[in-house]
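As a starting point, one isolated chain is supplied in structure tokens, in the form predicted alone.
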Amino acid sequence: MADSDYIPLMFQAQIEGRSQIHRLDPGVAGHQQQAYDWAQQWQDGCDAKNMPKFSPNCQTKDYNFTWRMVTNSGQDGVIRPVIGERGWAYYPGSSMKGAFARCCTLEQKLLYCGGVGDDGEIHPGILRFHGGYPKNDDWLDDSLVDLIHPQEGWQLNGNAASRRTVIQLSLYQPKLTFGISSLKPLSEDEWQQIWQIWEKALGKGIGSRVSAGYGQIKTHGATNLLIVGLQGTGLASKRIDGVAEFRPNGFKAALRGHTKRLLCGVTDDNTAEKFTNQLWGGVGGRNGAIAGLLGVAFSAPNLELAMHRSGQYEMPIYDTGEAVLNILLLNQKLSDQVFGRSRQLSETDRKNLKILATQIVKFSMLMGGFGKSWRRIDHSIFFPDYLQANQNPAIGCHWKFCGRNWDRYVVPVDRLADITAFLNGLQTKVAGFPLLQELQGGNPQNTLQEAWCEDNVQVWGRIAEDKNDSLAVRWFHGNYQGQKSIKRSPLTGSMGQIGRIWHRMYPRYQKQGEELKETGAFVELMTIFPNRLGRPEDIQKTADFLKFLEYSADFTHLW
């Protein structure tokens, strides 16, 4: 054994041959990565039985986070918690104490925090900021191994070389003991105050990739932009472990992409690129990265996991029950790498941001849903047969409005023609946003696989009477006329290529009166982006569907 292997990797160099945790090597079990090794290390080694405590003067609160957090410690090339006092993961007090100044008035900020008075003289804050670690010992248990899997380009242009997948590490669900303590008495309804500001700052997420999902509570207060009641079913993730976890990140990942989608239909892919970047943040070039305005936080507490056996394998399937989507605003300023200056957004850009963000909501779940195999709907309500006696796997999601305030993003639909005339609304206040006509961007270039002009997709729909009735989903697994088949074609797609359908049974809500109803009733839509390149016979099998569905199939032309 070579000496370096008695050397924790904690301290070994991020290079080949050492301790490389950042990376997934695809060639080792999942279980057997090197962040395990590393992950596993520094439980073992922190001091479970004594917790750091805070001292007496301090005052102390708990909360709970939904999903995972992580505060990178910009050591090792990795990111990773911060690791504290006796080994435990820590979110430091630095970072308490700026997450809390962002959220005062600026006399909070020099009473609480320090800074420089109407004096000219610098005066040191009242409150001192010590950091937070986990309430208990759980964690130690938990897989601290996490993935950033970046699919943009692979998802919207179906390019698979910009797949990437590398590690971090984060604290899963943690509850967390964070403490203050101040210089002088305060009295309880000054403690209350600070702890009102401090939630503040929680209810905009803490740490590193918030607007992701990561590092959020159950509560958002001001921060809120929209609240989506939603209820999911489908298709769960898997760690690297091969353990079931539902990642709320892919709710991001699905409205940024549907971002861009309609942006590529309105103006140019430079503009549509850093205006998508301007709203969900993203990398800058040479000028660094770019704060988005937007951000996303779900709360699913009643979230059921469950196991698809298929022959010899399982996947893993959820049941959010009636969660909670937020759509937080994260920003007050414009990007100056966006717009040539920076800004603070006025009440006018907010209501405006709320708007295109309920238009976005509206778009996605009309046409699809979120996270893994969302372009496919969910063959365990609406073709059940297809899972009898296990021999195929699952495939898609389902996911519907509940709990308050639903009919604000439902798209109600009396005629199939009530869906063209959302889409035409659509494009026409996306291209309108104020905020993109102050970019003066070009003409839509229609390079994008999934750009949304009207030469570039075509959307086709149906009223189903019930679960039961719906057509296209038997043509994705067989003939749709005669010996025709899209089985297993680059239009339906197979493992390892996107295709260029989406298939979604929407609910059906139709306006009784002043009211909304769900009728119980679906719309069966399908999304199709055509062939503009390819093999001749690729192109022609498209053709020849689009034909069918022009003039054999219940299927209407919407758009």
Given for the second form:
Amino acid sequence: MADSDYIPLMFQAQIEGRSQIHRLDPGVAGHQQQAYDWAQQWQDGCDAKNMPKFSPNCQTKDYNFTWRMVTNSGQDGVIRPVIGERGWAYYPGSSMKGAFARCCTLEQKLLYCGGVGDDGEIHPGILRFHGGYPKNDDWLDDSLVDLIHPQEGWQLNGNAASRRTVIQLSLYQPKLTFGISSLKPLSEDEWQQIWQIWEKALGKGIGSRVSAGYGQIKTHGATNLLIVGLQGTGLASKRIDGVAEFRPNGFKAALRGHTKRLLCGVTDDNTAEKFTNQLWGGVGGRNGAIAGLLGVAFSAPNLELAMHRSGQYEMPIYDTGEAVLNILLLNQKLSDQVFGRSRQLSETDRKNLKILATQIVKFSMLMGGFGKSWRRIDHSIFFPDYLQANQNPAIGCHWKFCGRNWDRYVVPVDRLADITAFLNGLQTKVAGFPLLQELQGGNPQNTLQEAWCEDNVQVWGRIAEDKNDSLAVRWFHGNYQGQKSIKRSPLTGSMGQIGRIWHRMYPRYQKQGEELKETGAFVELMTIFPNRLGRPEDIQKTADFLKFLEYSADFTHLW
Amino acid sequence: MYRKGYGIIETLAPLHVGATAGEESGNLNPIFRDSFLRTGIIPGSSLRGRFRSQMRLQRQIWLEKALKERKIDTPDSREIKVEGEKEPLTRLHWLQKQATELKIEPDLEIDENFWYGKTAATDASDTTSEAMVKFEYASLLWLPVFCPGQPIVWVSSPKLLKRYQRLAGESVTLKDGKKLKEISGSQIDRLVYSGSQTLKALNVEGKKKLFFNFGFLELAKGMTDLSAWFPLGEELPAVVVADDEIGAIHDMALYRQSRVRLKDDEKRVDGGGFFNTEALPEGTIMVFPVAIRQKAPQHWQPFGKGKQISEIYLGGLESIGFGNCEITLKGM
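I would like to compare: after the form predicted alone, may I see the structure of the form predicted in complex with its partner chain?
Let's see the whole complex now, leading with the same chain.
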């Protein structure tokens, strides 16, 4: 081997065959990806035993991050944390000061962070922001290697080419110690106020990708738009090296996807795209990035991960336990790229946004779930035979509401027509959403595979008495009538091809007087986007199945 | 004529002493560099300025206390400017004026104008005075280099070691009883490519090597006792490289941030708000000489009586955690 082969990856050129650690090489086994070598080299070089110390006249506080956290260093062709003293990961003081300043009143900002005073001159603030270091060396392991896996085009339109995976490096559930000191001695009360401002900044999330759940702590204060108690089970994601990880960015993906589906059902594609970006953020085109209004944070203190084993299959599954999904209002400003002029949100805008976000959460929970395999019901709950008798992989997920305020998000179902009423109301609300009205979009173009338009989607439902009473789940694995089957058809989907049916067992809540009661029964829902293109026999297959639903089964056409 | 001493600086946070706009204006904010080796320095004027402001604060505190004892009402401590007869005075000037009227004078020990020279009044350029204490620039002695895949290594070069020898040669005694100054120049030159006893180098095909950004450096001279060259006692994992190499290695060790300024009210890049800052990393050891005029009637004790060590802030970007240093004064 030549000397040059021993050069640390950080100092190699980012070209083919040298150091391209952001690239997931499909021909290479998980933990042999170059990113792991990179992480290993960082680990070896870092002085892991000695946490960088803050000086004694520095006030410090520790905060736990509920999931991942990254502050992009802007080096090496990969998104990775900043490297600070003796190799430790570091949240820079400059970022800390910026985040802090954005949570100050004008007066506080001038006092603490400095700025132009009444005399027109620049004065320094009294605080020094020393940044944050991990509390211990737990972060220095393979968990650093993280995935970015955009698949909006795939999920909404079956566009396989839009799926790609790149690697980034981020800290997994770190505990960071932050340090602040003051030029002047301050009272205990004033320090408390300073830390409160810092907690407000943390509540908005710090670092990159905060709208997808990165850089979030448990509390969010005024940033909270909605607090949704959730409990879910299902199929967990895997890291590149095969280790299980529950990835809260799935919530944003689902909510963003539904937003776009719904918008494409009421306006033209361009307007839908623009408005989705306004709500959830978009990367920059020629006019720069759009800072989204909404973001998510997820905290599941009792999350459990386990392995599902059957036959040749071994896959991780999760049970979140009672958890909290926060929908955050991360931004107070409408973007000029969308509206042609930028303006602050009014109180009415905020109220309207809350209504819209509530509706999207309701819709997401009614029709499907979150995370991997969200289009199918959790087979371990509703079809355990499938997993026991056969040598089959785990499939699906199941989500229900829990905690306080769950009744705000529930769609109560006395009669199946309640769902029709909800879906009608939802479409009207989305179409009439005041900010969308301002954009004056055109008519739906119906080009998106999963656009939520009347002639593009059908919702079928029935009441299932209990968890053993799911009818449709068997149709995905066998014949639904005689020799007729939709198994492994373009309708149900397969590997490399997105299906056109969502299947959901929605817990049935009924109104009893003023109160909502969980009944133990379920509403079995099938959402179908019939194929308009493809081979004639496939289109026929879908038509046959829809006819079957109409005439033979006890499903009702709801929408 | 002069009593000589020296100071050792250990950086506890990144240290940025440089120009924000100057020979390289724009979005690159480099640190000041030595013109021969291209390694970081702290100009003597920056050191003096910092020491001066430290003492000025001491004097201000003394004046506040003295006036309070005379039951004089002092303005709110938050106020920077105070009402004067004609125009606003700085708080310190106000205090000083009151004190002069009452004929109370602080001890010379805390009079920054005495020790560091009197600054000229705007209308009288001949009111300056010569300083009692003189500083020369601080140069690197040891610079820590972090590189993934190998341990952190402190580097130095013969020229840097020789400067330290010139400043500390009299006061450092080696294990064999000799003084540091007795080490000959050629002996120092021979240290090139030798590592300290605590260094664990990479094993590249049987050879002891270290990676720096120009390639691999072989520790051809093996390991030597370098403890004499560490003024703070601990012999760190270290290597001596040639004078014509340290500049390039120095570039690799600097703490560099490519930064963007975000908008005040939105988490989005403020157009054009892109800039780079470099700083000496934490754990850098620097040395600077101090000369005190023989006629000084008292001891110079900038950190208070009997104190030789103090934490001090140097350079810019203090508010984002830069510049925290520990200074140890020796031979005063």
